[in-house]
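Only one chain comes next, encoded as structure tokens, the form predicted on its own.
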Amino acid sequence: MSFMPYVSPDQLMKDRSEYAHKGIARGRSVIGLEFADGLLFIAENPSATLHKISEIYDRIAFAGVGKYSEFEDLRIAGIRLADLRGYSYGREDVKARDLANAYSQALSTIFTQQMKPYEVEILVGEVNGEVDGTSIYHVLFDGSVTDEHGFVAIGGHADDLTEELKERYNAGWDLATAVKTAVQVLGAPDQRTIEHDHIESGVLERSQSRRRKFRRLTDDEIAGFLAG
């Protein structure tokens, strides 16, 4: 007869805890930032087809770090629990606080539960037409929940990044100068200059007339923004 070797509570948690923050390291970080019309979501993004950046529902974003495969599981997840609320009740009762509770607690039934847990953390982001009704929901891979306000920075280098909004942001900025400075931002820790075509960016703006929110910003407009 075989006997598994005692691992302590603690020791378990630290040791998945420590596996989860080596894969969303290796990750290239998102930032997340509020600006005057609503909200930003841009990351550093080679691919044109793996996005890390999306629509959850008519006012919510959604973007993600760490395995892909993860995340895109999560966002998916996301979308069919918006609908279905959305749907059995109405389109306004779909909130982003409600979905980053749902993401709190599926991520802290799998780092507690499985055996290996998700190498992921998620950004939820809401907004609506008053000028300061913006929401940023932080999930990380044990289920812990933050409410960020003005910016948050995740994945790879993110306390670096986090470091560098604190100097330079500015609640008031534009979408042009948002974009900008978070390009700028992403490439510090490395000391870079980042290529347009590598950006990947989503925004929620308010002033748009029809009821979804969210849209890409296309290779040509980021360029415009970061030769302005």
The other form holds:
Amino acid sequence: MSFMPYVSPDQLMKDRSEYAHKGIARGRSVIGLEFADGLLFIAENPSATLHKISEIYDRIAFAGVGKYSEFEDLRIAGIRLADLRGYSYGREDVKARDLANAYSQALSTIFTQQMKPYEVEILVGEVNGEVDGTSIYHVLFDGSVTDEHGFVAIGGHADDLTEELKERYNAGWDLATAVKTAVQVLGAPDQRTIEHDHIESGVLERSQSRRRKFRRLTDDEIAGFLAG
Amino acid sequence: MTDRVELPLSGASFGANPSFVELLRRQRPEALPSALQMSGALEVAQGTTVLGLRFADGIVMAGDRRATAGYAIADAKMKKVFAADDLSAIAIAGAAGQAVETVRLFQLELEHYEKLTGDRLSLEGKANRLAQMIRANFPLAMQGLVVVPLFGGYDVARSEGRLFYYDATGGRWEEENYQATGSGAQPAKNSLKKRWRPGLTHEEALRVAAEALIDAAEDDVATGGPDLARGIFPVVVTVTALGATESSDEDVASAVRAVLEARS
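Could you switch over to the form predicted together with its partner chain, since the one displayed so far is the form predicted on its own?
Full complex below, order starting with the chain above.
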């Protein structure tokens, strides 16, 4: 017969929360920001193939920090939900808000009911035809969601990056300025210059004529922006 | 069919299945068509003639616009040729509703795979996947809802355009030069046999395709010829290394006019 020692729910949640926080703080960060033509997700990522940033649907993108296997899980679940919904109804019926809600529900269930919480934070971004049609949802490991405006930083140095962005951010940036400044901000907490081949970036561009508005910035493109 | 394998120890499934069709079968099986126990074929709209040919930079696919139900014209402006993704196209003949749905599923299958894995399927992979989807339709084909596609695209690994055709059982063959399927396939192929040659330019390929469809319409009642009065022209999709594009009505119209003028 085994004994479960009594732990107060208060203490249990606190422990789990601390555990998740620690896991996320170890990893690198992602910045999401609105610029003149849409939405930019950008991160320091030495790997060119293990992505933190990805396409979910026509106008929706995803970014995750923390434990790779866990946010990859969430990314795949998001693509499946979006594609199923788009097939069952119509392509324009797939909305970032619904996805953010689904993520929130899933993460909240995992946080309260499983042994170990997910050590992740994610961003779900969406652009629409109009300038004010942009939205960024920030979902935490315990399922809490916030609707962000302008810019947001998640991951290891989130607080420092947010402070830095507060001082420098301008909603009218073009893509080149947005990328260049975001890379400087990513390196600011420990005064580093991050090389272009360690930057991963994806954008949702309103002016994109294709149905799928997401594209990854290439290495050359990023190098060009940083040199310019 | 599933491409999930089990790890011998944990029993947990291994790897994310990148197939949309499999996902749909698991989550919403009622969304996929299934065969009924019934005798006698249903009379449904049939899409008629489509064709594909290789040219210097890739492939061209074209289809007439008619759908028939028995002796009636069900649709005079049906679209049977589609871009499947950025580097491939699909043209489809047979039971119209079933055919269009197969195209929609196939397009989603390619997009879903691309998003999940971060890689585009190889052209060979796409062609095989389509064969499996047609094979899954076989019970319906036995009830008369036959769907026979042509598939083609630009093979990045080989730097050339490639063309595949299928039968109702999901059999898949690669075609070197040109191919047609549907009720007007025979006259269209006869025409292509005379006009096709290696290394056609895009303009020439467009004209060869237009001529083959005009020939098919002359010899087959179910194939609709270009209708200059109402402005109904074949749908043409071209795939090259630069992508898949649908030709404008003006471009197709001028190819059609060139053919008709040469004959008058």
